[in-house]
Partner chain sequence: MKKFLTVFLIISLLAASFVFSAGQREPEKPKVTVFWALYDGLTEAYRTELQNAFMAEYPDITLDIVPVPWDQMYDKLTTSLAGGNPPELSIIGTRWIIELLEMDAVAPVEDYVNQATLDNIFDGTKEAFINGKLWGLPVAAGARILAINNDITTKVPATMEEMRQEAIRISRNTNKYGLIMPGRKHTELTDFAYYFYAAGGDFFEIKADGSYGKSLVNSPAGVKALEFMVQLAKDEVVPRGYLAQTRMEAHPVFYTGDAGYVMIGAWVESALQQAGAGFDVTYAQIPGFAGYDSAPLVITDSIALFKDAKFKDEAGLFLDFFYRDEWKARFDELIGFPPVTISAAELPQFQTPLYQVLNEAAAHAKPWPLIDGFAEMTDIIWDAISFAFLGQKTPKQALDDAARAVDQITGF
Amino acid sequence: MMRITWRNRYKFPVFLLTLALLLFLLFPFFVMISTMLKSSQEIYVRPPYWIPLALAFDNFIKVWGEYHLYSYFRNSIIVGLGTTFLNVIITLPAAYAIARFKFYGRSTILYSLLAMQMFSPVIIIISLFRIFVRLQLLDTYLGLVLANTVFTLSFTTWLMFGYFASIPKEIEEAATIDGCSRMGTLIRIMIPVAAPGLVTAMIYAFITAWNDFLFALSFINAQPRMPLTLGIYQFVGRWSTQWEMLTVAAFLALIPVLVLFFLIEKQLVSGLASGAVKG
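Just the structure of this chain, alone, in the form predicted together with the partner chain, please.
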């Protein structure tokens, strides 16, 4: 591996700077860790302190069992996976078409993909609700999956388009010459080569769905169907907030996302970049 000599000189200062930035940016996260290990009596103490008197691990047991966190977890996973799956099904053919075919309206579609990012869910939620009532999609996983897909699709398509466009056509042509059908080329050549991009798109879709709050609030009434973000809000009462419970739940909600990031970190970064560059 090639060493970049000029960098060596900066290694230690950069390390220190990174550490300082991390301490600064992760401050709320430290507060979260401190709060979630306190007992309910230690939350409101003046002046506040960092280290809990006794580590209140039973907060975890309470939140997981008594407050049904496991069921919220399950729902979030179902909705996240559903959104990811639907995204892939729709986005693959669409992105491939934009990247590899020349047709009338192509640039319009590209522009619209970008423009779609400017619509906030807040604005269309009531109309969307009416559609969902008509389609009887309230209180269903499918409803949440559809809503989240609508708001992730433009970004994932954009990403995949960039990826497909970056694959040299020669690879594809070689396959065609070897007798692969176009469909065969897509499945056997294009998708494997574009796998990092696809993974990025999938993770993006999953995380967006996992973190959604507004759709869940509007479209889900049945408690057994509630996802995690909505479940966490149970701890915000009318007159006070159970911070120790809320932070436990927030912490648990963060873990799967971090694990995912950890697994695909490399592909994610290169995927984001190529999606952005090759547009």
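Moving from the form predicted together with the partner chain to the form predicted alone:
The next block holds one chain only.
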């Protein structure tokens, strides 16, 4: 007779609880899929039903073509890639210098970077707006790139600092003996070794810029410069909301992020784990 252990006794209830929690978390996605496949007439039927009577795939064509969702995609990609590039060229030398050099104020810089993550962008949005007006950066890609870089740079620098600090100094010393300069060591040795952490930092910067709404709403008024988040917001009207179009646009906006995550899942987990090492 099999002995009933604590694990066997509670395995099935735990499974049911986990399944119920999973269904609860996935229910909003089910509602989104159900809504985006309905026509505008079906959405406002009372009482509502979850399964569409006729699948309205033309909603995708209308959103992409008639509502110019492709232009919003293009703008978000430009801002995301620009933010990622600017983070990389600033973060790498900054994190490397903090991890390897001992200088006055080093701890202050580290804790300041950590403290910056605690503040909301709302606090300085008015100041940023006035600065961008003076610099003529409103309604420009550069303005959004700079704004997003300001609020992603602290995390990416802290992450890469932890990764560089975890790399043994003997690797650099061996490169120096072979005649490699400090910059050459960073480019040829440190960056390849720290590739998982760098990928994590790049993905974080890109997704943060991709999902940004506050800066886009504050600094962009011109339709041709609007990113995807503002493009989706256009479906929310004063008197009514085009729910079928809004859910289609939201679903399409999720696809690049999900694809990107599945492509670099291993590097992302490795980079986060290694970046958590205290220097």
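We call the rigid core whatever largest set of C-alpha positions still superposes within 1.5 Å between the two forms. Because the structure is a prediction, the values reported are computed rather than measured. Positions refer to the first chain, counted from 1.
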{"property": "Per-residue C-alpha change between these two forms, Leu19, threshold 2 Å, rigid core fit", "result": "yes"}
